[in-house]
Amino acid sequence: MKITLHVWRQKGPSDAGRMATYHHEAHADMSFLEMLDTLNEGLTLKGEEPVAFDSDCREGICGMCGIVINGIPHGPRKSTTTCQLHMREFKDGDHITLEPFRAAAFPIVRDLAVDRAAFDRVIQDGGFVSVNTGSCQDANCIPVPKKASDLAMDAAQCIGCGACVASCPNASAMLFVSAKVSHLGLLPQGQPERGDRALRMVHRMDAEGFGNCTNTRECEASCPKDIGVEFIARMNRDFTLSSALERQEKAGGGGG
């Protein structure tokens, strides 16, 4: 099948940067960044330039691609990665246009490679447990309520690439960020510090340059795990009570 890519190209983050056309063969078997393989293949057997993306497991586990397909994050087909992708989602003749997730929280690198260590910035002040918990026990001994269980499982599918971000018109991250406090808090070793979390993470996420939510729900849209947004509603419910309770403690405090 032939394509014609039309590719964002940028040397670094201070450059300007513009889109290149290239037309190029590929097969409907190849995953997506197969094809981009090929395309660097033949641009450097002529001198040019390979053409810059991130990846690495290639089998959408670790978050690491991620590239705005035709204005999709991740491509056209629904619950998929970029790397996941396959070209049999496109027709012979088509024109694709390949973007990096734009956000100011994620400057561009080079060309299709955006920096997304904000990301590990919010993990940083909040994403763990640091309480002592004991030696570790069997599954089965810790009691979860199995609806607790199945929805900590849900958020914790959570990739951490960033189409959330990308697909966002805000630019928003709420939907990494509830992900990532839910599943801690939905169980009972993240309890302690449940309310804690929530400040801490949101608090760096407004620090670190991500939108507000609107609830456009694009974000729902774009996740290639099918995060909800209801993780959303339940990350402000603790937001909202732990500021509430914070207030209560420094009026408290300030009258003693």
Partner chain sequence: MELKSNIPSGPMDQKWEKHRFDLKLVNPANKRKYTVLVVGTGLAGASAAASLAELGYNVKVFCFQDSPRRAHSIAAQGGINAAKNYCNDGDSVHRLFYDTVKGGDYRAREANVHRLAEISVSIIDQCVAQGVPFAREYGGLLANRSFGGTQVSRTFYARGQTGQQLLLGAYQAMMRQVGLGKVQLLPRTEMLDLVLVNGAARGVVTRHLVTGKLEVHTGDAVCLATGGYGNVFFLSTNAKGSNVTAAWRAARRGALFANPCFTQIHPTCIPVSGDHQSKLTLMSESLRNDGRIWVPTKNGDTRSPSSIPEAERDYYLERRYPSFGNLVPRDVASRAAKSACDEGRGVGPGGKGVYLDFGDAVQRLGQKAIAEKYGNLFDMYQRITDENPYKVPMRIYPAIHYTMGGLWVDYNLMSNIPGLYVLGEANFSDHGANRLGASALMQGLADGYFIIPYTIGDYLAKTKLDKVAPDHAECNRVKQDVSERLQKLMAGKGKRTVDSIHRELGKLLWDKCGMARNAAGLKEALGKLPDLREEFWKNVTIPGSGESFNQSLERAGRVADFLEFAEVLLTDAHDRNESCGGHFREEYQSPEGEAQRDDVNFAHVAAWEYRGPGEKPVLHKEPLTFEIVHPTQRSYK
Second form
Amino acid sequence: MKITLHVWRQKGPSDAGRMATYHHEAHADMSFLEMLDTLNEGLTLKGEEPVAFDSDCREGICGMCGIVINGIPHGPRKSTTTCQLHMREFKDGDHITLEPFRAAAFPIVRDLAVDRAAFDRVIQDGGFVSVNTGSCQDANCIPVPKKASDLAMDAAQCIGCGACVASCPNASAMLFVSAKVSHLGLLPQGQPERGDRALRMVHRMDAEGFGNCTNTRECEASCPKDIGVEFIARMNRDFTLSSALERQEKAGGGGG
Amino acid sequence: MELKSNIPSGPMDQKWEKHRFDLKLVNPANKRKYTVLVVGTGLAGASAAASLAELGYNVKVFCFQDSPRRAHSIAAQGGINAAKNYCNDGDSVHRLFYDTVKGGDYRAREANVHRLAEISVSIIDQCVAQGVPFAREYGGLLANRSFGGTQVSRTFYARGQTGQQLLLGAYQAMMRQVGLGKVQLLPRTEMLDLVLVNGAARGVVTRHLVTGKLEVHTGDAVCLATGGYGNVFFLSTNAKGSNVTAAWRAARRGALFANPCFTQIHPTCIPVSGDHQSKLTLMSESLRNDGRIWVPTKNGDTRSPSSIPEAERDYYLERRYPSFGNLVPRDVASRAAKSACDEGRGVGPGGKGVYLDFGDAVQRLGQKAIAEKYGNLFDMYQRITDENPYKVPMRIYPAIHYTMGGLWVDYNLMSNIPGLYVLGEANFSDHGANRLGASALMQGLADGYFIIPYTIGDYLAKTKLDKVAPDHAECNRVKQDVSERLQKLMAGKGKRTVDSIHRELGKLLWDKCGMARNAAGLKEALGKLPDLREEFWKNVTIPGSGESFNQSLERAGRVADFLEFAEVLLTDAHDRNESCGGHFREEYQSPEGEAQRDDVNFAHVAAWEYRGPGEKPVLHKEPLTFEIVHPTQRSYK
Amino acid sequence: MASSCGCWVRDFLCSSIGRKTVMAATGLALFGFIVGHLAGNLQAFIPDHGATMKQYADMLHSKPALLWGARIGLLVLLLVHVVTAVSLAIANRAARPVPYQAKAWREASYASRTMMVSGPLILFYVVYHLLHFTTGHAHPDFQAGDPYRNLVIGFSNPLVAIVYIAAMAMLTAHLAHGLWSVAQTLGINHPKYTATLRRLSVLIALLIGAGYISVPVAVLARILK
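Would you mind giving the form predicted together with the partner chain, to go alongside the form predicted alone above?
Once more the chain from above appears, this time first in line as the rest of the complex follows.
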């Protein structure tokens, strides 16, 4: 199949960037990224610089890939990462537009590759249970209702790809942050820090320059792991309640 | 060179406890004076970084991905073993130990494996406390399943994403330490060489992948947790970025590479669909619990599977191994698939596939029950192949999946280079010649959470380490080496892309050193390797510059290392004149086609010392002794 | 830890979720007013030539403290709603400085994406509306104390009626997304009732819109005269 690609090319964060057009021959059984691999092989042999894009596991779990394809992060197939998208979703003669995930909090590294370290910094500020290695009781001493565990798993499935941010009209990271707040907030292990966690992670999310949620649910529709905005509501609750109720920590100091 | 395994004395089940007491401790106030460099952020790297930082060490951690959460551990699907015996089905530390030594075809150290089985229990406790959402029973307690050919249910899992959840647990623990200032995180930073000062590992040279800047990071010890080398075959189930570079750079600086020929083939992968294929996708082994594997009895039978009557189907695993059936270990299942295809009975394009049929299971349990168990895997299969596995049997074929070989380490996980520790898949230690399902996650986390925090302290407490500044003469020398090599790579303006040479290397290895090997083929491959290396350095082309984000250059550096490493891999496969685990030599098989070990001549770890390209690496042997689990012929009949 | 000034109210009001909560709370209160206002409007359909309506107006005007209290309260609610919306919109714009060349939507409704269009348009209309029916400055023949007459004369001009209808269409769109959005922002979302809530939100918005629009339509159709 013959396709025409309109690809965002940008040398680095300070470069203005532009769209470039490539005519390319693809095969229906190829994955989308294999199609780009073959494009890059051709560009390389012509002495041109290949199109930079991130990918690693290519089985939809590492969250490294992510291209906005015809205006939709990860492309036209629902619940699918870019690496799991196949060319059979397109047809001969199609024009395909490829852009990076666009958000102020995700500076462009080059072409279609962006820097999502902001997500790591959000996790760093509370996306964990504070337990040190070795100080744990037997695993079965903490019973967890199956339904709570299943729901926590629904949230924990987040692969941190950033499609929620890319799809949101406001480049908001609420779905990503709420997935982690909910995953830990639903489990007994996460209770001791639940309120503080929501506060800290949301404040960090704001400081990173993500936009605000306007409840358009575009994130939910674009999430390759089908994480729902139900978790955003959950985070809203946790955040608002703990804003009002959480006590200031007293400087204690250890005993003699 | 004498290889000192430093296995503690005493009875097997007391070695680790005794050893922990014998290990020297670093005073809590002194820990902050030490810096440990951790390369790689998978299960082993992230858990080590978190645990060391919790103890008070300063940790610098490196990964080539944009975020440490992307490491390839994340892709592990099936589960993690632990000898909890929650199912009351007769499991114990001793049984897990026994199964692992036997499953590894008696090529692992008993003491290491026993320690792993002991620690397995604490890993689950640790992960649950971190909030890993393992599957639960209705009563709220943990669920277990039997996995990968074990006869007890000792596998803990989180849907089909166990690796992801365990990695996120370790990643979160590490990020907590980043927030506390104990871990410094350096993403998109690739280790390109190791710095030795007075013979000890004291630093690494890295390249920042976005700016191309070379940097030297120094510390008191270096931990490599950089995964396996499966991508030397180009097509594997590994992530595209997985590579041997860090380990190989250490090998070039004198670290020994052990048992590289022990490569694991996973029997249930989606077959290759064309020349454009960039990687292979694994379908969880758990599929074999309900799926039945078969090929047509007739050669070259191209009828659609539904029109092949029951009598003309060969359920070859059930036929050959009546007691284990479709659940035989990975190596056995893989070879059986290969021989069926070699006989011309393979299915699908190119005849490189066998059926994994859920027809009976759907009839017995209903489509809904099957969808509940395997829905996400079936969806993935359909996405890739455009076939509906509820209706048409899946086609599967084995693919390179895991590498048991790796840098040689002693009981303390230290390589033969003082201060250089190797964790997880990157070391050779615990799986022998074949890894059991759900054991990789266990080993990665055991190394990082529960072994390295003790053993590294012993080294730091016992060793006098002067401060090494990043502008130390030795650092500058190594940095210069790296810089020259990069310039040499960038200078190539030939006619071949990096990937085309990588594909060629991969095909050579898969053909001659894949599921079945023989001396002639290995010799032939060893003969071709220098030409391919020359072709690479002469004819490769890398566009762009070295001072920017240049993915072709990243790949070129990795392929250059694969091209050197392949020589050691082939040599090991050639010189190990026996069949064991993932290493199957066609000359050494029983009349029924089963692997034949040679315990008299090959009950040893083969640790190779690299001497430069084209020179035969030098073999150092560490003999293996078996006090408890006495080698027998593995039988799954 | 990220920004924190120690004062929890300020922390909350500076945060994204805090400001969203303010939007939801003020929005909900303004919605209450919209319902009350509609109830007043629908009195026009009582066939007594505006006697009930006049009575209602007189009642309101007879308690100036209450009337002005309500007016000031509404003004403050509106101001907070608008100022917060503007501050959020500015942050949202900054969050994506370079727009997509091609953007497609999978789920986001037109109404949800245009709250920052429907909102300001409603605001502009409210100003005109106050000059038209409350102060009379924009009315051709305003008579204080006789709302029914003012209404019939005002809407007899088709242009005025059409502008009103357009504004109420905006309000409908704003509410269709806004009502559900209030629930979501306040943390009310559960698989058991969210789908119903979303449909209900659209239904209520349509009913309210229809209620408001029925008045000028009735005037134009000479049902009200």
